[in-house]
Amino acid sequence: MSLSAEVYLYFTENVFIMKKLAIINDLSGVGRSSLSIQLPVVSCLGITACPVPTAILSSHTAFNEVSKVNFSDHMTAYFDAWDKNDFRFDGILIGYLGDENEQKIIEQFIVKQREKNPDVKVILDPVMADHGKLYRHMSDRNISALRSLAKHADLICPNLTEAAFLADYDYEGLRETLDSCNHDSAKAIVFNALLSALHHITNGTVVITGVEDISENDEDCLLNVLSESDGDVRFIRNPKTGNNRPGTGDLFSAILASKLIKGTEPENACRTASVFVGRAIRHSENEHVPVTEGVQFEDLLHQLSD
């Protein structure tokens, strides 16, 4: 095997070693959503994919019944365990939390890691709303526990409706501005105030994703807007492709994570992961895909390797 720029493995010890990342989400049996989503992109993506379960769900909640078992009460012994077995990750990647006192835990587990490899990078994808609403099973302190996570993180992606809460803006008032803006130039400003206000919960990256928008060609489109610090703000605008889908948001950053640990720049891993999560929900609709099944990703993935 020879090492190249495609390659992303790194040397040690005379063993070539695949780089790790930690995803730190919850299971849920049918849907496609969370860990089901993110442990087959990340190791199509040539990543170690290394699941952290912060709970147990019969399925995601976009289902009537859901059955949920948390994974709080088992998750220092895991992360202890993995700390005796000097387990060492490139990548943390936090999504859904079981209960607001996995935040604690999960912070205790990202310091120990930095002291192990002080490069490692940790994505926060904050899950708890969406709609102007928070999901089912979450509460404002949900919304405590992920600003704190989002004080130790690289990058964070939030939705629209996430980035409102985590900014405590009101998220009615703020869809309403954003839709009476005809141009980039003034929707800019708009995004620039609730992104300077999240700077100042994190000092990583931040990504708002999935933003229903009208381009000014008057197309309907999903807007990412990538801001790598105060007063930068970037617009990456992709076609809607079909419906809002459960699990997009897991789809995008585990391509997200997964590139921005090999090296890829947040504005290209962005642009690789809107595409995908485009291309995916098309290929949904054209599959006559029931919109709570998610996204069908499976069959798509050999064009998402490297």
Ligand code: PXL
Given for the second form:
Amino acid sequence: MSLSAEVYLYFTENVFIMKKLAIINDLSGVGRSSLSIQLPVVSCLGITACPVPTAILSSHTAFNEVSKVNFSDHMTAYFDAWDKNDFRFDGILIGYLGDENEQKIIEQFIVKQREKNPDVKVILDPVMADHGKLYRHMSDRNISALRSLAKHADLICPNLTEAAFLADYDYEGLRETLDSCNHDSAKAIVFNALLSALHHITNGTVVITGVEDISENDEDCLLNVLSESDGDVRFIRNPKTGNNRPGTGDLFSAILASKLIKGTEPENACRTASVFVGRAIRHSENEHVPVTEGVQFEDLLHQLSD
Ligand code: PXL
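Given the form predicted alone above, I would also like to look at the protein as it appears in the form predicted together with the named molecule.
To see the whole picture, the full complex is given below, headed by that same chain.
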């Protein structure tokens, strides 16, 4: 990898400090979700990945048996130690919360980091739900906690279900309305209404990720809808390459966050992330990986490094 300014934060007489991304997410032992997939991906993109576990689980929660312990009681001391060492971050990526008490602790961390580095980029993937349903262990309190965190974010990247919960929309109604739209112009009207509700809870960019869609040419696609605060809405489509799998949102947000802190524009960052997610899904299908095992990304990682 070249020693470029996009990767290195300071160059002073032979001292190179890589950009740092704090990744606040759970550690799940099996299933390739959250920190397990984000740490290698972020490292591979030339960013120092600094994990903050929100909970430790035996696996992600789509498996039948799950043992979970929250990290909320230790998180304040963890961030205090970081603060006393004067650690500064270029980005903060937030995913799955162990419990809603973690919201205030994370907000205090963001405020302190903004004092140290006003340019720190905060990316919130409001992990809580998919296919119209909250994940196991999630409740209305998690939704409020994530709404509050969204106020601090430069970018949020919910899936369609999470966007509906955050905006207090009826998911089934939204899905039906989208399914009844044959043209992009009609879909744009539906998304504009949803996005305007989401822009009330965040000043940041919104990317609604991985929406199951049929293109105007009748192809099955995954659609990402990007809306920067200026109100301009863009559709980024990729062919659907296989089953929906756990961990694809974590993979997407890790690439997106790394690219953003390296200075890539949100649209290009979304394109890179969605193309790689599509390849990882196709590869997992080709290798007959069971859906609960997530995406087989390990042997594709070399395609991500610049
Ligand atoms: O990939 C999202 C995710 C993250 N963390 C945990 C999960 C899930 C989705 O099921 O269960 C613990």
